[in-house]
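Only one chain is given next, in structure tokens, and it is the form predicted alone.
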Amino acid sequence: MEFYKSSTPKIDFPEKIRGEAKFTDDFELPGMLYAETVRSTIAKGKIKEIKLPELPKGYYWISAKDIPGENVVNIIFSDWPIFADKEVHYVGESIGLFVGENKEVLHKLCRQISVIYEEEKPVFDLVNSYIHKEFTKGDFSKAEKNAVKTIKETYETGYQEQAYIEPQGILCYIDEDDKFYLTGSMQCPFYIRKAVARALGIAPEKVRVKQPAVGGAFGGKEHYPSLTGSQLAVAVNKIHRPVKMCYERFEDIAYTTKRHPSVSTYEAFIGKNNEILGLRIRVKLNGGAYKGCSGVVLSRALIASCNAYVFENLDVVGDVYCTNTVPTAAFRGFGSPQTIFAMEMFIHHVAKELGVDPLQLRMKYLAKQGDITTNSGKFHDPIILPQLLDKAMEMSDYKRKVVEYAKPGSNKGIGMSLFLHGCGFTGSGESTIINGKVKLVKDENDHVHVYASSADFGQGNRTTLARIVSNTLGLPAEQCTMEAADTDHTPDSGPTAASRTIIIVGFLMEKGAKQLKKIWKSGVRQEHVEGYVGPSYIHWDEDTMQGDAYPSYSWGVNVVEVSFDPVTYQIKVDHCWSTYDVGRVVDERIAVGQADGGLLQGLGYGYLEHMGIKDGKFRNRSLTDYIIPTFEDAPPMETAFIDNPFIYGANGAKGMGELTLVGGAPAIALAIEQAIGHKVNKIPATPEYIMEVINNDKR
């Protein structure tokens, strides 16, 4: 099949170009309130006394003891309140909802409220871990034991704000079903429909997620909407009045969820020949204030430890924080950005260090097919790396960059990263957990409509997946639409986040296209539903972190060209050349673009996007003073797909949305360190961190 080779135009765009598609803000209906949160002012301790202003007609005051269900929000770990009730533990953490009719009273309302607090002494250092997890592979003993020196460093990775172009927002009411109805922008419906009937105790079946147009998520989205929605569900209940609440970026910036800070330390066990005998890893997650999904996160972080290389002898351990700070949660890579730029720089380091050339090192340790996983699981699949290295090499003419821009006053440099990606759900959580189904519906007119719960917020998914179908089938891809996902309509297709929209729910689309294919009636109504199997050879243990960890995996490389301004310590990204095995593509339009906006993403991680933090406060609350990559920062960029399929994928595609931000930091980094002559071991490089290495570094 060669429809991978060609675009199809996003079916979406028309609409977004005439400016009729419908966000969050835009829905009005009659009788509809706004809501606006009060919000705590100190980082930790106990609500004493709540002191309400006098509330005008038809305005209502929302809190815990509106909830007629549990006062939780239903992520992976539970521990997250709708409202605080009793005591705070962030800065920011919602206590109550006004609602009413008019914003400016909701705001005058909310300077006038008196929180009474008994304030307690917050905690923002790692200490107090509220998740463990560890593995080992191999003998480290051993390894320990027959090292002839140890080579240890310590990398830091800061916040990352997602900055989608459209904040949150949810609307919510109760619809003629008598069900209790909720858009906006969102990444899993059926997360905040379970949310919802958590929080109001009733069927889920009694609650109707739909999402309209959604302006961007990157992870933000993943969890998030189950608070606000299951706030919003809780003053429908009571109030029996639509209600919309959309923040403002302020708000978005200040409160929402956030990547995790980390802070990771590698240290090599060296032999007598300067084999690399084994590796013992730290890493350390800043949770925030409650667990949510950061358990996941961390396992993540662990698995991505060693990033694309293999070694014999493991010891890794993983710990999130609990901080009075704002939680983190989902962000597009998900763990691995932080541990991949760690190991980037380490592997990097070390040969400097042992006075080896850095890609010689990388090249001996790098993964082969049939390799054992640094989970002690198994590469099934043909790993083509050394393809995707030789040919990003070429673009960017690398080998003689690197030795040019060595030369002292050059200000240049060239930093490459080798990077890959876990397809999908870790393990078996894909079979035994999701239980993806989608649905194809063939009309009287031989038009065939899919369902899905894959929620498209810019990637292209509906776009994608429709080709997948029409492509299977045969026919025209206006013939084929993909309906916007609906809990009432679209099975559950698992969440659109660890890139498996593509390799998983893509490839029941295939599956399901080609048994209506077999059973294809023309100007008769028809309809499937394809239910995930996942590959047999898949087995993981996830309390001992021991197994095969994804299906599969994508792989890529990045080439970052930068110059150094010495003066002003500025740093200009010059050209970006990147490769990548993501299986077959799918739609290269679409392809490019993933990994045209991921590599931009990445490179904003690795030396822009400084979020400060005092006293559980964040520093950067706008995007006047949070600073992410604009057009202007966006250099050429030179993208390569090399052909790899995977049987599992629709028409061998594998997953590329999160793999094309893991590597923009550290090849970023290692440009940077080029350029500066000095080692980054902390992101993002801004020009003061830059100052100060260079100043600390001539003492």
Second form
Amino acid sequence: MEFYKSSTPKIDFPEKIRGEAKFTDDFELPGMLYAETVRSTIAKGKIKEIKLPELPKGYYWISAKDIPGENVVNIIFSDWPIFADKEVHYVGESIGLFVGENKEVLHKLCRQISVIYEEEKPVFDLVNSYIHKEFTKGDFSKAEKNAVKTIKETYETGYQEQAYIEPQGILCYIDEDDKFYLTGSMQCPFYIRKAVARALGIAPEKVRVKQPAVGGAFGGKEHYPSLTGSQLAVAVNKIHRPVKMCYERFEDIAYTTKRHPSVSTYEAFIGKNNEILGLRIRVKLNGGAYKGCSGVVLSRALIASCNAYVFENLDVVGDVYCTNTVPTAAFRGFGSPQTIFAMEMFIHHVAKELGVDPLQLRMKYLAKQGDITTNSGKFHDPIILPQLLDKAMEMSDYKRKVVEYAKPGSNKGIGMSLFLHGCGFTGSGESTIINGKVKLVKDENDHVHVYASSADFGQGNRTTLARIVSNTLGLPAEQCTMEAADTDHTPDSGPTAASRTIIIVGFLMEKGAKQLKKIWKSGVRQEHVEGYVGPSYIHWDEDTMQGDAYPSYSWGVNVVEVSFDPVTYQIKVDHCWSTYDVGRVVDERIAVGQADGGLLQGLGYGYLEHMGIKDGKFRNRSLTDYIIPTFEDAPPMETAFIDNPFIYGANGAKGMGELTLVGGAPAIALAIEQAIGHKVNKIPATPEYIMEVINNDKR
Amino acid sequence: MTSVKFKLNGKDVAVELDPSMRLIDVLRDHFSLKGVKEGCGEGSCGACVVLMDGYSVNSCLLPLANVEGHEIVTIEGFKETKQFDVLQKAFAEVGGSQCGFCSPGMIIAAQSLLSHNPHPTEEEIRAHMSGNLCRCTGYQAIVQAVEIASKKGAGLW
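Taking the form predicted alone as the starting point, write out the structure of the form predicted together with the partner chain.
Every component of the complex follows; first up is the chain already shown.
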């Protein structure tokens, strides 16, 4: 359909470019107070005593004792306290808040408070598993028995900080309806509503959460605002005045959730004809002090552990380890960037070891429609990866360059990753757990108002979701608008996560719009609510991890070209080319924006973004020492989409937000390998790491 | 308290505030110019840049005293200009703003570049703008936007 190929103006663009959009810290309310968090200074121990400084008039101390409901943050697995009460489990854990009108005074109070601990020995190594999952495919013992040799390698990935440009912030007050009203930098308004209700021991309807302009999230604002929202609600419940808490960059980097570091060991069982009979995969994730959503992150990591390849026999085990460090949680990709990196490097290294062409080996095991997935489900839909591959190679001149750069002393490299990403929640979760709903309201002027709880934090879904509706109704784009998420006015369409917004919520929009079209009466107010009914052929058993892991998959290819400076060991990214199958693109400009931004974040993960940690404390304190790519690091990027419409997606659209990140790290790591002539088994491949591998290999 | 006088968005102003205050706080809290954003507070991200005598400066690093006698323009003042209109249309055309938090700073940085170098090369754009971080766009769209503005706004700078 030609209409989708053109792009509509982004609905929130004018107010954002003019600096008029209101972000959390831009709200000022009469009588508003500020809050600052008092945090644990040790990694593990018991709190023996808290010696409060003398509080000036109008200043408050808020702690676990003030929580009327449960002292727990409502996350998928609720083990993280709102305020540490008797013990602390990581450096930076919240113990309480000082609240008052002057930020300087709050700073001073935070320095004056004295918390007496009985210190205990912290654990930083991956030794205490607190989540374990495993599954097999085929008959692994057969692979073991028939193997003539095995190839085994271990891969490591580091922390990654979301580094949204707007730090975390949240604001809470009691509104004129006597509800706890929260607005803040967030992804999932209904998550916060549920968390606040549980913290206060009140009905969710007594809490209203509205999304303001949000300055980037990338997963970092999926769960964390449930913690800060609960904390502020507890304060407001006690003080009865508006309270705002906006983190400074240091606080955000030091204490908010990040991507799980990982160690993955892959072992291939090779048959006598150089075929891969089976893989044994062991994945370890560092979950930090609390589980939170780590179980689901591990699921995705394991489901993605064979990436876009199909092997007959598998033995897959994964664990999340409890350490006395800042909890890790959601970040664009959600577990899959770790294992996709490992799998892409591994298949390349196995090919080299077997003396076969890496591309040919990949082609041999590439998933095809009807194949059995890693979790013994089925790839139901057509897979056009070979077309994506051909196009990417043509765009990048891959075949010529990969030979040319192999010559010694070229100091250049080209790397290619192939990858998939499961769209939406795992398995049948969309129909059994989330049950998303959307609402369409046509007013007397025939203007259609689109309501969903999908938060727009830059991805442009207020534009694309409205676009799906206007397109289905055959209306001009400006006749449909989507309002910002507000739990009092928008139905719960599920969290803004898991690349589910377009494929799931968008599909609901399309279905709803079709219904509205049927009953359309000009000049009359009409309303339609649409609820999710997923494909009936999707079956998933969470306990055994067997079945169809996702309703559908999106696919992609990244090609990255780099230059290596043999004196400074620095890597320069020269150019990138990408091809994607996201079903069918809704708005091309927005889709290219996702592709560019996601890839750069994936590249940063692969070679630049390094977080150091010592004794449970991050060494990075700012955007000066946590390096994200700048204008000068970013390469020119070329992107092509190939249509492969999905029957249960809005006009064929599938998910794409996370897909664009997951291939960046392996593509650049493979390019670096070629440029330096040594294996890269760990990311980020910083100059220090590159120097280390070159020197170690020399020895 | 001494009075600090400067020109702000075309108007002469005088403020009686601690001269060691950060300019960003003066602009956001005293003048309610909320288009000036704080992303890092240490000059790394550029979300707070404003024009001082036509050059982009990080308002989080600048003490109030340093602007005495100078001219400051924030996004609130700049958005009324023809140059802004050309820039915002170019940003809209290519998708140069996603979450929008860095956008006012990007616009100011682009103005600072184009007013001193109306026809920059891609390399010059990347070098000049590298003090402004964006985590959403991958920068490509912003580079294209500045290139488009440079062409369509020829003669304005």
